[in-house]
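Take a look at this single chain in structure tokens; it is the form predicted on its own.
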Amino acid sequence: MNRYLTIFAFLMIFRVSLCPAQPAAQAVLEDFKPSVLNQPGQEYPQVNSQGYARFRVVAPNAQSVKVSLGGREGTVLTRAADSSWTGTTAAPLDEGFHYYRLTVDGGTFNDPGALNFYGSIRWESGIEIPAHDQDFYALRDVPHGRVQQVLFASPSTGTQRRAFVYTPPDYDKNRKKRYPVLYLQHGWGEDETAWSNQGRANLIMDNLIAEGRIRPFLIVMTYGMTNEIKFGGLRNFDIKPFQTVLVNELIPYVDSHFRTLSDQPHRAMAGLSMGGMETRMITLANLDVFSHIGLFSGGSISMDDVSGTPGFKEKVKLVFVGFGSRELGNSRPGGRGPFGGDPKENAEALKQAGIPSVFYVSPNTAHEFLTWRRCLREFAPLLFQK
């Protein structure tokens, strides 16, 4: 286990040290508009065409001002005669969803033009770049399934604690008609809101039942009991306390409050980053409660995983591991990337093994919510076939 948290102290350190997606070499467009996760009312944050953005925050009496996106060293605005503070990136942002903060006098701060998204253990201030592919992650004019939040009895931590479900929209017309369920974590640093609120994980799923390119299922979104580690204790990371919630907490609970095809065929679960570690050590420890198997940005299996758990060939439907292009090519010499072997020749290696086994690569992404969410998309039609 303690290798595959190193693999992800990587990861996490890698995502807060991306690279602009291209060198600002071209002349930037004055066509911008208002973020679509700006508050209601407000101009600022803008992006552009180009995938710019652009910043605009009123602090009179501040000496500096400067925005930061990830690890990079940051937009620093300058001051305007009306007291206000404006700046442009220096380059384009990648596209999809960024969380970004303020500094101002050297204080960390929201931006109070953007909504907050809970991401890098806090609410951060958020900003989409439009996509060229956004439409499959877009509110569009279908029928729509439900989120709703459920809190369940936990007595192995004492508590009450919280879950998001998200109930398909045919779920309330069929009474008789049960539903596989998908078990779907989040990283580190975030919560069990960010799969629905940055990864649009709903809107992935209602546009794909209109289309009719999946069978409808639920997914259950919980968190991961994983910020209370910090990146020093990785390495003592113990995942047996949150499988005691999700396996003899969480699961029963929902079998019994929804109406669920509660066997092991018929479950699945899946994670981004930590969470897909997370779901690398759960699902290995009980083949006799998930099915299918998906790790998004979050490790891959070998066929020494399959040889060292007894059921594995006989009882795993699927295998699915999915990374964005620019994590793969942050390879190490000789062709050992930072994922605990080459995933795509561990894919192959369990498909020459007879296990449904898919990799996936998201183009022209890292690890950010882009990937994640192109990851959802290919997943989700693969759940559940009869």
Second form
2 protein chains.
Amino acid sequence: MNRYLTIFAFLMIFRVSLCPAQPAAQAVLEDFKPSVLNQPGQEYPQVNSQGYARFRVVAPNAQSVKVSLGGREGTVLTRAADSSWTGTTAAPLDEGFHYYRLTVDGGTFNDPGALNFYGSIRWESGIEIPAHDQDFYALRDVPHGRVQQVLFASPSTGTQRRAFVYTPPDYDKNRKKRYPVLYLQHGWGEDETAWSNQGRANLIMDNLIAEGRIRPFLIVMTYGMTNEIKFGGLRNFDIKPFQTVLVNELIPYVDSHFRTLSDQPHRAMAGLSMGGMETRMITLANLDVFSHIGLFSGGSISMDDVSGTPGFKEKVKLVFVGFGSRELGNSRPGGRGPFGGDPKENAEALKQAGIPSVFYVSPNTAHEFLTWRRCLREFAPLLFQK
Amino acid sequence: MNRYLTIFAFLMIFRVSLCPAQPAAQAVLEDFKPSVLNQPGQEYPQVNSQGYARFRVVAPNAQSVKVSLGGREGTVLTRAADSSWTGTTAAPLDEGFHYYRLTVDGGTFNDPGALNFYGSIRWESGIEIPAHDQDFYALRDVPHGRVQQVLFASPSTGTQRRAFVYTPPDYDKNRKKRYPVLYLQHGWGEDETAWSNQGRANLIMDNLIAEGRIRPFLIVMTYGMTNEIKFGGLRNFDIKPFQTVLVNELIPYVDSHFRTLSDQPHRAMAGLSMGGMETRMITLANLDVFSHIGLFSGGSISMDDVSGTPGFKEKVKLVFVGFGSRELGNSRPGGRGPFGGDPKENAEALKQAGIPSVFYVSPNTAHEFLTWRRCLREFAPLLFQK
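For the form predicted together with a further copy of the same chain instead of the form predicted on its own, what are the coordinates?
What follows is the entire complex, opening with the chain shown before.
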């Protein structure tokens, strides 16, 4: 298990390197516009219609400025006539959200032009390459649910902990209606802000609900990096501290403070990357608590897991496994993921055994948030359908 | 009015310069600890028991690194043996929250060690000097309310706009109870995140409620920098666009989505700095909407205002005016604020005229958030008392 955690951390930190830059055979179109994730009023970074990113950083007396995006070596900026530093990625970036950082004279800083997002256990710069299907996570003129920050007491850790709870738009219309709940976890180095900020989970839900495609439910997002994982130290990983917070502290808090359907058939858990690993461990050990399981770029469930978990077939209503195509891609013979077993074969085996099992591949995305936004879009309509 | 806005912007950006460094007669105690506002796991910046701040920035090949805190010239860091840059402020900083930024080789960056807070129309680094009275805004083991992000349609601006709504801990206990509402505005260059992040308004409320010192109410916080103000352009300021968003769009949204007491006696408005100016303009023009007025470092209300506003005496239940002592301080003869009139004299005149009027001075703070946290602490118990 430690090996997997190390792989997750590696994937989250070096994800861009794993995604080889595409050949830059095309001429770069000069239709650059500010990234939608820029700080208010900031002109840079910019993105063009082909997915190239262009950076501009003001540091008149610097010796070197580099951006961590744009292939294995990143993008080296060059000094312009006005003493700013500018540069364009050597190739288009994948559609969707990317973390990045600057190296200025050997020091690590964020781009003052971009908004920050918590990833790799630091607040990082973010840039968004508009996806051809971006409408599903866009802020549209539809009824909006709320993202509520709650602070709950955690006796097991001696802390007051934070979670965010998405409530659907009709939550306050009918004050007697109760809702199912999805517990949704971030990846290694991220925190409870990730699914709203990078993932746009609330907007994905608002849009799916407006289209009548899902049964409305709550989403609960909390911090899944327990003390045992800490910052960079992946040894001695133990799921129990987080499992205690989630199952024994947060779930009772949510069920007593929100109008939930608080039984196993109406409770799901999913997570991305490390959060998928946590989901797999916690759900398999708590099948009386959770009925629907989602693993987004975070391993899969095999027939060995099923046979090793009493009651699995009766209790589990859905196993959803999703990956980005560039994670499974051609570089790995047989399309095998890095987490043991072929996730597609595992999903097929479950289906053959009569277990509701769905395998999804996000086209042309890697170990990044567009994969996971799409996973949520595909997963949500399958939840709590009876 | 434009002149005042320019003053607000100036105060928000250059507030540290206006607060002269205290004489550094004392020896610097070596009891530095990481600031409570550091990013997870980060050792720097640090703060000692006297209020000195110490910085450490890694930038091995830089030529110069400066911190914008620590007097008019900031704190120039020097290269240490390990190629990091370190330095300590020349004098203690005032207690409370301070924005700051780095200048690395002439470029403006944030400190990678510190969390970011939106101020001066950019996300800035933040540091906290523990205040002797910090318990009132601490995260304590008491029942916690929630901070809810809402997205509401704004036809007048053609946008979906964001607000945060604080609901008190008992909001979901009795599902028939209705609550008064305070609309609470940030200052120039800040946004709707400021009162929760920098101001800790939710924790101040949780603690006051736990102590039984206030009647619980909702707080609504939204973005008050309208298109007319934009980024740096303070000319042509017109309160109407924001007034329309607040009064015609947000208030109806809140009253239809939350269990509010939706009449004038149960609605207050307050704001800090520019938000105080907005509060003054909007409340005076809408005395059928608001009954309680709070101006935190944002001017005051004079008897001229009263006589120029029909129905003022009958409709206004409270005028609260607060400042930091270092804003009013010795440097200005007669203790006059920079916004016309002596706020204390104005408050006295209102009281003489039989208008409930409170004047508060936060000890040893300037145009910064500890002033405004304390203003909220003093203001909240006075609201909606009958």
